[in-house]
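What follows is a single chain, given as structure tokens, in the form predicted on its own.
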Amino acid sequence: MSTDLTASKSSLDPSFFSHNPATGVEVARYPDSTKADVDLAVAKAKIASHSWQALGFRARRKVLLKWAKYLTDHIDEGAWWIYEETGKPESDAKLEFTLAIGHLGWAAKNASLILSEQRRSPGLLMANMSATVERLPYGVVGVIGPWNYPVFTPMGSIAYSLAAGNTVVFKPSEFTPGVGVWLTESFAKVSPLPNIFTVVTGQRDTGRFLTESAVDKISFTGSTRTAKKVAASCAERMTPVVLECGGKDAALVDHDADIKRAAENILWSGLSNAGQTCIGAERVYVHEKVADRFIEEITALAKQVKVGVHYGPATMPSQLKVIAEHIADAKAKGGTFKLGGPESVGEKYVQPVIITNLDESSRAIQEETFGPTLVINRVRDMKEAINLANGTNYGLGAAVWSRRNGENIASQLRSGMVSINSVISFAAVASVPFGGVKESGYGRIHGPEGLLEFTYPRSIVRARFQMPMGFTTFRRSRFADRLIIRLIKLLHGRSIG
């Protein structure tokens, strides 16, 4: 892989560097953007937004599909950047990349269908009017991305914003700036216009500068704690926000579940990407009739997982402390360790940890761990499982395993997304919305809702002809008043049985 980018950035000052968390080797240096840098990028994007919007759906579709083709042709290169800055296995990096391309293609192809002008009925009282609703892009969308899925997650905002007619200023995580730079450079190769999708690299202050800038909307992915600061900052300017925050997702396993398949999939959900998945399983509630069999099965599978092969290191070193604290708290509260324990947390990697019979007040149940740990508790029935699954401040995703009762169980979960007899499958389906409730955030990316999220509605009502008598005038007659009341009584005065 060429290192020209590294060389070109290394002399910039002030700057910061990204590194490979698996090897500790520096990847590249990037400018630590100042407030002036961010404001300039937003100003350029605002000017460019008029031309991008003027292209229309068809022309933007061509550009975005051309970009999707470029990314498809350069999957190896893009995946290399993901690996270098996150340390995740090459296979996982390529999977992330391909899912992101799928969302880009869907947004490009469906924007005109979802966002086209709609005609609405004006109603009998306003029968002389034509009523339409059009969807307009906000202008400039600021996207603040995470480090755990540095392409897939921000693409849910970037692709849908661009398809809707916005320009985008992207602030990637300070742990994965190279991924963000590479993405914007790839777009520039196919874009007919400059400053449509640009990047500002930097550390935490750069993200704050973006929320305080003249952007027209912010889409943030990260911790709930930081999301609250982002929302507060945006509130100063009444800037609308999309917040995709943390999760403490539960998997529910009923007595009629396919135990082997459930164990295999839940283990992957909880441990893949070193547990650094906001929609990954962290809690498992298993019907007591099958709990012993499930625990035996998933523990046996977990023992076969090879750290450094099946998943990589902790990308953010400070997360190791959180994982260690949760494990220690679980031990103090009497949890049974079926696999691993406090010794599982190393300098870079965390070995798989499976804990059973843990008190629900434990931090490993109530707080996001973001590590390769699973807490498995027995329940008397699915009613108890549902109550426990709903018993945290989070509400992002969930998984249900049952041959007959899946939909009934799913309907009672307080979460934005649920997969039945699968795990995190909703993330790969471009036509459904992605997002959570409670402290997992608000707003949606992906699907029609994702396109609508990055536009605002404008209502247009036009008089097709003038009525014989006017209602919106100081010359309105008493006859007109009586006519209005008579029409309302005719339309709404009858009782409904």
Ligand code: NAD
Second form
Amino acid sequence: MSTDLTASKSSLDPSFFSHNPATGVEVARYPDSTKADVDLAVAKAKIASHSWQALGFRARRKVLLKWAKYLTDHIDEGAWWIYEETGKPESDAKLEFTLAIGHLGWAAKNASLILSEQRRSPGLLMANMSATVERLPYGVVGVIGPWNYPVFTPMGSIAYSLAAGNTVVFKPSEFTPGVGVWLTESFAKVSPLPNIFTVVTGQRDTGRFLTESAVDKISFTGSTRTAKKVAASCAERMTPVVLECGGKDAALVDHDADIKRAAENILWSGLSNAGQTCIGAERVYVHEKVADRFIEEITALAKQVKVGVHYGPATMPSQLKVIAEHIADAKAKGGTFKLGGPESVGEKYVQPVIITNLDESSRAIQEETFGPTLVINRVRDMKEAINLANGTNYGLGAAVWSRRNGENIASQLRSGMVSINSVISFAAVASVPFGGVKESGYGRIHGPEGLLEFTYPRSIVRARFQMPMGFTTFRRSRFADRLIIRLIKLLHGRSIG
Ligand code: NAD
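Next block, the form predicted together with the named molecule, ref. the form predicted on its own:
Full assembly next; the chain just shown is listed first.
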């Protein structure tokens, strides 16, 4: 089916707007892109993908590093958009930008090394062949993003896709369209070609249209609930998909942990960005020997947190209801409120909440709360902590605090990422993959795996010379049959040991 690249009725009328969740003031209006708009953007990106791919690694690296410099030079401007549309503190918005730029630089510099052609051994039976594997970009990658880290999270797909030679059509969250538009405009300033990285603004349906379009891969970041719809939609066209979904990350604190440091970092992990961090701590399992000290320390620190300064409002108003429900459920199930309670959920902001001794079946332990709340439960030993940490449907990240047993505990956690004596550090190390297991999703962004994710392997096997006897012919002789059986017996028929 061909797409008319010039005419399409739409939507170019700005029809929905983003607003500052702290003030409620409108930030800007954007088109609610229709199916025709999305198909048009994808068709243009598909045409552009041939030229982008033809540029090769070296030229793409140059463009991407130029973009990294542009973003660095204009970090205040970009951070302003994040601040306006999410309400997070400006310093957090800048930190987010710096991490995203770090990934962009890494992907640009490492794509050629990771994705260059590899020679493989053909094996004894096929010794007359040379075998190579190439990594080819898919073509157009559709990136669907969330609002909580509107630059950092999609950049993990955008930078790695572009570096691998794909073009990208980006659908930012309906809460942060301005950030998405600003990002694509900044890329256009350094790009030698049009339509390499473009945006389609819109609401949920626009995201759905992208999954139904002629994109060659979808990289989705958002809730598990939406991820399941995205995967189902992509299945219709067999479009491969990366799903970066929700989490219920646990922090495990052993008896030999540096308690002060653990408390300070876990508090930040759980409460910063108003708790709206997919890899933020939502549960803590602390060894009973140090539990009192830890709870006392973290509660004292939490009392010093200034809401509106250290973190902003809930970006998505509907999340306030979920947070309130989890707190109410915890109260009903007999949890001890060390700090805050149902009254902590305001009209825009949520005050810090610390709950201890909570039943493991509670919603605040099993479901993603996405608010500035922490549940802290005592454990007899780290074996119990590991079992409980592994006891939800999610498996995104985790943090372990122990002077001596960090690696041992980490190796038993069923999650895509673990930080030891630190929190969320894996997100900032560009050379390691990012992603989850179970209902936290599949596929990887970041690191070599993130580059490989946006390419497919193509195997090329070439006959260097012809064997005197052929096996792939109807004229295959009985001698050839016997020879191949003898060879395979020689290679694999001996006793193992
Ligand atoms: P969401 O699922 O509501 O929306 C994400 C994006 O999907 C938005 O752009 C939305 O418009 C789009 N969308 C909605 N319905 C769609 C459909 N049917 N088809 C295609 N696209 C559709 O998520 P959110 O509220 O924006 O983000 C918060 C969630 O994201 C949390 O669960 C958080 O844990 C998760 N998250 C995960 C990661 C990660 O890397 N694993 C990172 C950040 C956020």
